[in-house]
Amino acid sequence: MKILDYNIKKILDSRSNWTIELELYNEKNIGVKSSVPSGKSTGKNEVFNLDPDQAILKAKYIFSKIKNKDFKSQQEFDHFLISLDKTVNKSYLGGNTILAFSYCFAKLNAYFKHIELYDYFNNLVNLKNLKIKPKMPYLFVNVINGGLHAGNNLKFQEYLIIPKTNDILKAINLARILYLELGKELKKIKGNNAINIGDEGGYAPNFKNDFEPFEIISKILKKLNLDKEFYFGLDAAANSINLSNDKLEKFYLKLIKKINLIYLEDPFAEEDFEQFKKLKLKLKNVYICGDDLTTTNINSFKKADSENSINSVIIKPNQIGTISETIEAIQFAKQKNWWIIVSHRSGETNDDLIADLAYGVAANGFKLGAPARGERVAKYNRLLEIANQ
């Protein structure tokens, strides 16, 4: 497949920051678009994103090198981009610039092969003979925002509800019901401003303490007779929290006694593999997940494996910069039997590619924010579209 033309421009992301939207055209003048999100809570080993104006200049250079070349596969295309960059963190061309091209190539190649994008991703992940079939993930729904994602007094970043079903219509409806009832309850007990929302669509009022959000959610679920329908999760994003490891661990242990918490993401600082391991050994029935710890980077995955630090991992393509490297990370995690959670970013766009990725690689979970705000809803609606095919 050859690339014959391109167009790139600046668009707004969900935090009103500039990002890039790229269009690529093949030899049949078929075009696709892709846009790149950004995170506020980031690991230091993520790829380097260029300012959008610089990214636009680098895109012109990339296009001059790929125009009319016949690329046989996603891997060949992505590795060519990596070879053009020649830096460890993609700082020359920009991780965001490279990812926009990688995304577009995947979409064009799926079209070229007359297959759905999720089947394209499924074919890629099965190149190591994993024999994985596409499957709907469990939804990890961020209904209360804190930390860097909100202007409230919560130290912890994401209070997650997880419907106990991967029947996507049922899961979305359960999440929707809880989200709307939570808004009503917060407004009643905390006033009109309580339904202000954070970066990922979750409510973001002040609370009495860091336990109260789950206490309120639990109360609502019991009232609705839905308390058996959900698990709970927490993205601590502890890299941004000024607490000792001992205080953090005491909070987690106390929280687990109170609620049915099965998922805990980034409970400690981003390079504290040993502390992750200690907590994982204590909490046998909780998925201890790496995000800032692992940054969708195969080398960090290998270190986490050798240190026995995690049993679950976040997958964010824009942490590493290409589809091929993302797939390589997923393949490694699958072989280690880790839970795989495909995730959005706090600064999102309406691009719904990650919904196809989550379904196509049979991710265990999908973090996609609250069922509100257009950039989040785009992912929910894409899952519904897939389910209805």
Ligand code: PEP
Contents of the next structure:
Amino acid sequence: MKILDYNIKKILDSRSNWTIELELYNEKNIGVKSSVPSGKSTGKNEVFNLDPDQAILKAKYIFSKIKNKDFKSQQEFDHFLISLDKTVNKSYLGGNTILAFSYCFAKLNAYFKHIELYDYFNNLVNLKNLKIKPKMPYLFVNVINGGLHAGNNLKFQEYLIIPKTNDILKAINLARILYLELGKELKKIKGNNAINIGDEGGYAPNFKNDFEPFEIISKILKKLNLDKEFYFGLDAAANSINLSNDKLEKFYLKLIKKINLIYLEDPFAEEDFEQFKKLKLKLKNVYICGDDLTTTNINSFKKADSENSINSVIIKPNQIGTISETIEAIQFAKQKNWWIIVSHRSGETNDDLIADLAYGVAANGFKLGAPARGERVAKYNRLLEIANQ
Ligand code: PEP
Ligand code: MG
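Having seen the form predicted alone, the form predicted in complex with the named molecule:
Expanding to the full complex; the earlier chain stays at the top.
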């Protein structure tokens, strides 16, 4: 497939920061659009994103190099971009610029092949010894926001509810029932301001302590007779928390006695592979997940594997900067039988590509914020669209 034209402009993300939206056109003048998100609690080893004005200049340069070239595959295209950049963290062309091109190439190539984007991702992820069929993920729904994503007193970043079904209509309905009831309850016990929301659409009032959010959610679920329908998860994002490892561990152990917690993301600081391992060995029934620890980077995945630090991993394409490297990371994780959680970022756009990614690679989970706010709902609604086909 050949790229014949492009267009790039600045658009707003969900936090009112500028980001980029790229359009690419192929030889049949078919065009696609992609925009890229950005994180706030970012891992140290994520790719380097350029300021959007600079990214626009770099896009012009990239286009001059790819125009009229015949790219046979996603890998060939992505590796060409990587070879143009030449840096370890994509700082010359910008992780954001490169990802926008990689996303557009995927959409355009799927269109060119007359297949759905999720089938395109499914074709990319399958190997001789890895046969995966597209499958709906469990939804990891962030209903209460803390840490860097909110202006409240919660140290931990994401209080996640996980409907136990991957029937997507049922899962979304369960999530929205809880989300709406939680809003009513918070308003009742904490006043009108309690339903102001954080970066990912979850409520963000002050709480008595870091356990209270789950206590309130559990109470509501019991009242609704829905307490058997959900698991719980926590993204501690501990890199941004000023607590000793001892105190963090005490908190997790106490939390597990209170609720059915099956998922714990970034329980310790981003380079503490050893501490992750100790917790993983202690908590046999909890998925210990790397995010800032592993940054969708296969080298960090290998380190986490050799140090036995995790059994679950976050997949965020914009941590690494291309679809091909994201797919390689997923293949590695699948071969290790880790739980794979595809994830949005706290600063999002309405691009819904990651919903196709989650379904196409049969991710175990999909972290997509609260079922509210346009940029979050775009991903929920894409899953519904897929389920309806
Ligand atoms: C996360 O830490 O999992 C997350 C989505 O937040 P951010 O995008 O700010 O890194
Ligand atoms: Mg995280």
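These numbers were taken from a predicted model, which means no experiment stands behind them. Numbering follows the first chain given and starts at 1. We call the rigid core whatever largest set of C-alpha positions still superposes within 1.5 Å between the two forms. Shifts are known only where both forms have a C-alpha.
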* Asked: Residues present in both forms, rigid core superposed: which consecutive runs of three or more show CA displacements of 2 Å or more between the two forms?
  -> 127-129
